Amino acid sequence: MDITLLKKNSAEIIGFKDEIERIREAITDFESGQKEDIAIISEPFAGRTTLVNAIEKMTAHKVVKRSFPSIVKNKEELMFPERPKRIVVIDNCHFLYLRAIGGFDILEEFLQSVVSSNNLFITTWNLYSWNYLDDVINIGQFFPIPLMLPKFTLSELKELILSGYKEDELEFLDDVTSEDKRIINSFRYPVTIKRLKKTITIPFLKINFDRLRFRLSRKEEKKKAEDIIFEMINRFSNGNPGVAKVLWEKSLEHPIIKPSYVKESSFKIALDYTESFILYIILSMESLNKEDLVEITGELKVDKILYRLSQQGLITVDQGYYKIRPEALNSLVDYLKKSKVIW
């Protein structure tokens, strides 16, 4: 899954200005005789495909493009027209290997073609696959220009989301109550003492961290519902544009959106090591069918594990291919890091 980062009715891409400029420089250098191949790297839903599509349009008369939708198992898929001094754009290069014995042959052949070719290669990679391959085969040595796609800023996310709507099409309504605006609220919690057969209430305080953040801002009094909503989406998505768009679409009751409509996705993740490893494999490959998962892991109870991951809201299935659920991305990455499955 990728997202659209283009302004509506425009060819102008949102975000990645520095990355586009660096790619332009590499193309100019290539035309002057200096070849430095490029790896564009990011987590899922961060806009790799949209970026390379924009690059293709920039240099349409010079580009040969290939996009892999799933794991490549036939070397013939690596064949490109013999046109020297061309720009070769290849999307989803994490599909060029299978994390299993004998699963690196196609990737090795591809890398050999990269270093021996006179063409300039612009490639895209899943961040977690890239990190694994860099540890195992030092893949970074093949791509002198690695571009790690940055998180979107608040203003970029806002521009991205609003670019799909007409001016004044949306209504941003403030529904923050006076109680919601308090930083500290007091509550009384009932506690039963069994031995005395008596229930008492214990007072405690709850801090509203969202309001505290707003209060610490000098512009707090000027904040409108629109500002609050986009700050929440930016924070909940951790600057990932694809995740932000999903959160927005779930929150919007067209044409109305309110701060209370924007909910941070919550996941109670409880996995054993095998389940965590399979979740990591899906995260790093982005789209896998059951047969590929069995081949990679050797796990015969994949059906049961996929069901568990689905029940916890972490993955989705589309025409037999399992993928990470966008809203769950940040939660599951945090979980896998704490579990030492990734680092």
Contents of the next structure:
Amino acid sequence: MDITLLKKNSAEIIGFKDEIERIREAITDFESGQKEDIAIISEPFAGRTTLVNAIEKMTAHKVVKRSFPSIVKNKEELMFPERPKRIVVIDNCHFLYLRAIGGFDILEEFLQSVVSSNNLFITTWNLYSWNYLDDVINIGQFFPIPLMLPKFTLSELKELILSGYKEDELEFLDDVTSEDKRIINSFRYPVTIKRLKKTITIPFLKINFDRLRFRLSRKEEKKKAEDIIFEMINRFSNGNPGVAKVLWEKSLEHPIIKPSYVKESSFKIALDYTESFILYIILSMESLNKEDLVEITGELKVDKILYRLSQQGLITVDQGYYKIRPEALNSLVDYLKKSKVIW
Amino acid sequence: MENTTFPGVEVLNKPVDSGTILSLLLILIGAYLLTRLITSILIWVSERAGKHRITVKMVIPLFKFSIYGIAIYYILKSILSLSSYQLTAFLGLLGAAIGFGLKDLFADVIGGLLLIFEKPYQVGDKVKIGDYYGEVSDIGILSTRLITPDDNLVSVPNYLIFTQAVASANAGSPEMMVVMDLFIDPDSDAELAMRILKEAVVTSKYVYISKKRPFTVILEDYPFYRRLRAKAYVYDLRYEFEFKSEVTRRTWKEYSKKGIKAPKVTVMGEKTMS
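Given the form predicted on its own, state the structure of the form predicted together with the partner chain.
Every component of the complex follows; first up is the chain already shown.
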């Protein structure tokens, strides 16, 4: 998902100031004879592609750019017109390998060309693929400047989302009820006893951490609906701009948005180990078709597994390519870490 | 004859009434039920704790020993109300009992205590004690229970840790090293075979690799064959055999595509077909 991170009426990008500065320094060093290849690493939807597009614009006359949309299977796709002292920007380098026997040949070829070329390589990688490759082939040694894209701050997310609208186009309404303003609320949780085939409700108290945080910050009275909404989006998206944009679009009933419209997507994830592994593969590759998955897992039951993952709302399919649903990103990453599928 | 009495002896001479026996039994049953309850809860929690499974299970034996220890202390102190003389007499009798016939039982209890504090292995570990290999499912007061790869429940007396070497394959971590051997014909391309085996290991869905948990593939030459040995960590010790089997299956599938062959059987110095 390519998200627009450009500022309103400007070619300037929102966020990643330190990263852009570091890339600029590396380009300056390269021009003065010191080559240090760069790896830009991030979670899905975190704005890698937008960042490299901005870099391309910054240094248009010196850059050769290539973006891989899916797994690279032919070495010919790696061919670049060899010109000395150029900056080569390659987006989605995680498509250069396949987690299967014989799946590292193209990546090895690419790494060989990185070390033997006198061009500067600026590459982007999925975080989970990068971590895997770093453990398996120590890929970090080929890229002396690894840049992990940081999470967006609240103000950056707000600026990013509002950049798509005119001033006064949107209406922020406060609809937080008196119940929502309580710090402690009581709930009844239904529990089903399978043996007795009965459902009982257990009363329990739930702390409203949002309200508690507001109270502790002593800004409660000053909080506007706009601030509450963006704080919720920031928290639910965990600072991921792509996820935040999706949440925003789902919450907005143009031109009105209220705090009650912003809902955290909840997922009841229940997967066996093979299903978790396939989910991890989709997370780390970002976009895969069924044939790739069969080659990686050797599973004949891939159809059934993909159906289960879709049913739980974790993945989507777009023209035969399976991708992670942005809203599910944080939940499934937590799940995969807990079950140790992500090392 | 002069009737000599010692302080507190009159209590011992009295018959123990039914109320005392009932209290004693109730405390022991209560302690048993409490340990069962806590063990069940902790096992339930541990199975849902993902990578912290073994950490949660580690506290089960500690709870058991603590509950039984408190129960015995309470029985001696409050129910039987033993004075220091009576306690000395009780310990004397206990010593005699241990000397005559209960020494193995006592050794089991001491072994159990040692297992808790010394931790040569923990609940959830894969261990080899004497001739037995399996996952530790429980460390009891007297014995350690192992579930073997064939799903047999084996009770190993705790005192064996004093007499037998104990090997723990994972020492408290969920991941553990698995060693896989493959044998190829000396005429086959060994370099290619090593590369395929390495890729089969690192792409396995069960593998766990980190800077602290590296993998390796070793080649060794023998008179009639070459041995390839892969050493890598499985992400959860419960998948030890699935990991081995998956790597072996995928490797041989690729070997057959690339013309790498198994060693030929040698009969009386003559090579035959594999």
